[in-house]
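Next comes just one chain, in structure tokens: the form predicted alone.
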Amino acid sequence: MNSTPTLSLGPATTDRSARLRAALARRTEWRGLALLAVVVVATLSFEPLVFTAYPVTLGRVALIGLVALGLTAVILMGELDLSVASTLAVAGVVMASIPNVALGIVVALCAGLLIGLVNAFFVVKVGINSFIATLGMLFVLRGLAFVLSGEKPVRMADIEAGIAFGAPIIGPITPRVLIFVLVFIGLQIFVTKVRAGREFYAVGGNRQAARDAGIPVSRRLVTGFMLSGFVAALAGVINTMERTAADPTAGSTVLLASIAAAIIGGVALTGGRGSIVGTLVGALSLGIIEVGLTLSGVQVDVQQIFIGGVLLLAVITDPASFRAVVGNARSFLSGRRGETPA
């Protein structure tokens, strides 16, 4: 009597099937990936125009990109930042009111380092709740950058020198996008190759274990939190230099879009699960929105209830949160059924 064979998978296999499924499941960065697609193909058919201006395209990607950057810095140790707005205006108009571009440029990027260091010390000196520290800061420094300016826009005492910052180094690609991209890659060897930036996610993930193993978190939020200060002042000095001015109101936008950004590529607002990669890819989709919008001539204000919007379904959409809503639904529901009268 003939039997057909069956194909049985051998313990290799398994193996390799099951780190794969592993390996996969410790990535966070496919909610931005499918965003992005979702994105890309939308905007090829409904403002193409978006993937031909690359200066422009680019140059906002870069801009919400490096300040989110320096932001997940710190959402990984499970704080928050939200200062970054503020410190890049007044790095801005520090930058513009000094003569002399290299001094303006240096005194503006310490004032950075000065934020996250004030903003560090209020969180784990005193033991400030970071959000609210943060947010005591943001306004702190926007009362600031009017007060240094006057209240009106600074222009720079040497404006050749910012025009020749904003002028194309190699096609679309400006100094902006190239600061970005070595921005991207020192974050992303710092945290994924050097061990004080691996021990960021041993913060956020559980920091009375991350003190037990000996890790100096004190020390590592102090880090985050300089480097997220310094990264917001460059984006300043940056915006400074290709507008030849530094606007007190600078910024303004770039907060939400930058947080937005890092939770869309899957950095868990707990701490502890993220990357850098996935900022780059939640930057990439948001920038591409805003310029569309921008180019079909919808309000800015209007751009900020879309953005919401996108940083709402990506909340939803996280496995963590998922599992808590659907969680609450059938306790409800049981609790509903519970009550029904026989």
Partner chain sequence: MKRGTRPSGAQTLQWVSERGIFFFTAALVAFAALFIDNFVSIVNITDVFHRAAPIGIVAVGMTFVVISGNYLDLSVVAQVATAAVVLIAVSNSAGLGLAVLAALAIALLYGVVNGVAVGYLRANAVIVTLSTTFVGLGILRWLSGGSIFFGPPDGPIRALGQVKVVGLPLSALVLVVMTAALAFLLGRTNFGFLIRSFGSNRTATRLAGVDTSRVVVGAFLITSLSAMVAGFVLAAFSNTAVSTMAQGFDFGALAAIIIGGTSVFGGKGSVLRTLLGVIFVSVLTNILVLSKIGFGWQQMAIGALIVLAVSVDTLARKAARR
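Under this definition, the rigid core comprises the largest set of C-alpha atoms superposing within 1.5 Å between the forms. Numbering follows the first chain given and starts at 1. Model, not experiment: these values are computed from the prediction. What changes on going to the form predicted in complex with the partner chain:
- Residue displacement note: residue 172 has its CA displaced by at least 2 Å between these two forms (rigid core superposed).
- For residue 278, a C-alpha deviation below 2 angstroms is recorded between these two forms after rigid-core alignment.
- With the core held fixed between these two forms, residue 62 has its Cα displaced by under 2 Å.
Given the form predicted alone above, what does the protein look like in the form predicted in complex with the partner chain?
No partner chains or extra molecules come along with it, only the chain itself.
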């Protein structure tokens, strides 16, 4: 077949620099990276302590980012999981209620997987929009956390294990940070290298095409929700270990923070666009802003204003909505120009 004629359509991207440029243009994390750059430069000049005290900063990033990573898997498929914060609380309470630490961790993580399965059941089998199904689960699980805990914090039976868990293990790296890094690496490999993970993009980007190509869409959705539930439960376990107690109200701010991290990192709520790296970038930005502002003596409230502003900026500068606005303005102007008397 060497002799077959070849049709050339569009510019060939054979030379190295063009290839590189094309590869860079593919990324979706640019806005997130731009923000991160600004944040890093600003904190370096105003509050370099953020980076000398990097264990603190990393801990903060891990706190914000862990749940966000699992959530990203669901958002990539164009779905949402509002139940993550309640899952975190339930898993924490479940773990603390079981005297044996190891057994507690296993049961809590299984609870996370089960919750994901239930979410997926309503979305896939019943056919409810995931926003509503997981909103219902948000209430149910929050209630469950209260019922299981008797409406008050539950102390871990083995406090020693908790204290040991909070201590740094490799240099200044605490287990929380280590687990965060491991989850990041795992998910990054999953969505870039594993077949099922790659197909998440197809499920979110063009669901009909995914079905037509024979991709088991329902199974991918189940995987996504179970991943999200598992990671949320993992965050619940870590919280409980570090505090040696589980609070049924734990994680109330986690939901909104993790959505914010994903959006800032360029993950599109419509599905099919974004990356795990993007979510990491978003979590890093948010974490550094928070720690930087805290160290500069700025109150928590003002930090919130910052984060809200950044998020608003991220969502209204989304390329899609930006194009719509520019397009409207252009056609309006061209119409106006035509209106001048000829």
